[in-house]
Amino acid sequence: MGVSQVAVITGAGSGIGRATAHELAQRGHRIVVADINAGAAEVVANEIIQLGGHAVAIGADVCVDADAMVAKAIEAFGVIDILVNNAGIFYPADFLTTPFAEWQKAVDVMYFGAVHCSQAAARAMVAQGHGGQIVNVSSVNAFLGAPLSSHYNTAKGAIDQLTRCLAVELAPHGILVNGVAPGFVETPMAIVDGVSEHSTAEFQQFYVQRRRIPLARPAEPSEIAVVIAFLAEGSATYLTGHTIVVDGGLSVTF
């Protein structure tokens, strides 16, 4: 086990964020569980504490609370070593009919939220003087098209470019910036109008039976979390500016 670090994880109240909080806690790191749902953040932090880990919960809207979130993390643990930009939302949005403000909401949360949090965390890391790691949670949607998803896919594509640019700009400060692009994952985001897209006949036939996903199943959040943790710990000291695709082979088929 490496040296204990302090990790701030946004959107950590459920799904991939929760799994990442648990994965990093199991590796001995101290966790700041940040989520717009403060109650959900408290639940996850308490889960980690009950398992013998160290965690605090912060209710935070990534669009407006980035500086306060980082300040509270430093108040709790003294430093910030890791930022995982995981906060995300999805809702179907028909491009022809969706009002712009509604369309833009996804971009505000996922892309600009990542910008705000990265800037706040990077400033703190630079002031500390010992580098750090930023991991951005992207998606295969960043480079694949889909109906009713232009807002979501645009935000994820912008996150990938942010990863590349920050990797270059923050390298002199010893900050590594990488990303993870999941495919289908069993999270609350997969449930639309009360139905999991993974349980539909269309999904089962196309992605599972016909093996459009070669591994023939969605991922579990823990399977994404282990890749995020690999990047977050910074043990791959010559890896920066890349987004690792974790999609069961989805994007290599045709």
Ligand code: NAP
Contents of the next structure:
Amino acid sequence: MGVSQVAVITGAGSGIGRATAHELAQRGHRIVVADINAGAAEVVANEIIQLGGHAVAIGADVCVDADAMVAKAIEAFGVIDILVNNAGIFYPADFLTTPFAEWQKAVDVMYFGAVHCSQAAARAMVAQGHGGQIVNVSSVNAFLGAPLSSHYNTAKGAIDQLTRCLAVELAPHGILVNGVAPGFVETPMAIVDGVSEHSTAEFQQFYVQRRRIPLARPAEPSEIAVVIAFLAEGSATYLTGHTIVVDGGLSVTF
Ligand code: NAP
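For the form predicted in complex with the ligand instead of the form predicted on its own, what are the coordinates?
And the full complex, kicking off with our chain again.
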């Protein structure tokens, strides 16, 4: 096992963030489980502690509590080495009829949330003077079009550009910045009106039976978490500014 690092993971009360918290904890790292839902963050931190890991929870909105998350890491573990910008929301939004404020919510949470958190974490990392890693959770939606998703896809596209720009600007400080772009993942985000979009006949026929996803299934959150953890640990010391697509082959065929 490598050196134990301290990771702040946003939106870690559920789905991919939760799986990433477990993956990094299993690798010996200490975790600040942050989520807008404080109760969910507590549950995940307790799961990690029960398994013998080290974790603290914080109820935190990425739009307002960036400094509080970094302060929590330093208060609990003395340092921050890793930030995973994972928090996200999705709701269908028809471009012609959705009011602007409603449309903008997705950009506020996923793009500006990542900006706030990256700035707070990078400032602390620079002050510490020993580098660090930032991992942004993007999506294949960042580089593909889709109906009812202009808010979400735009936010994700901006995240990929943030990854590139921060990689350049923070490189002199030894901070690596990379991203992970999942395809379909079996998490609560995939549930619309109580039904997983992956269980519909349309999804099964198009993406699974016709192998529009070459691996013919959505990912489990843990399959995304291992790639995030790989980047978060910083063991790939010459890798920065790139976003790794983890989509079962979805975006390499048509
Ligand atoms: P999820 O299970 O819904 O988890 C997202 C977590 O983020 C939830 O706990 C959510 O809390 C929290 N959150 C929402 N707004 C927040 C805020 N302002 N501040 C802090 N936390 C907030 O979804 P997921 O699928 O794991 O998504 C994780 C990331 O993966 C997202 O960035 C998403 O866009 C990306 N992604 C997901 C998929 C997929 O198919 N699932 C595919 C590609 C990319 P609430 O539940 O209370 O809102």
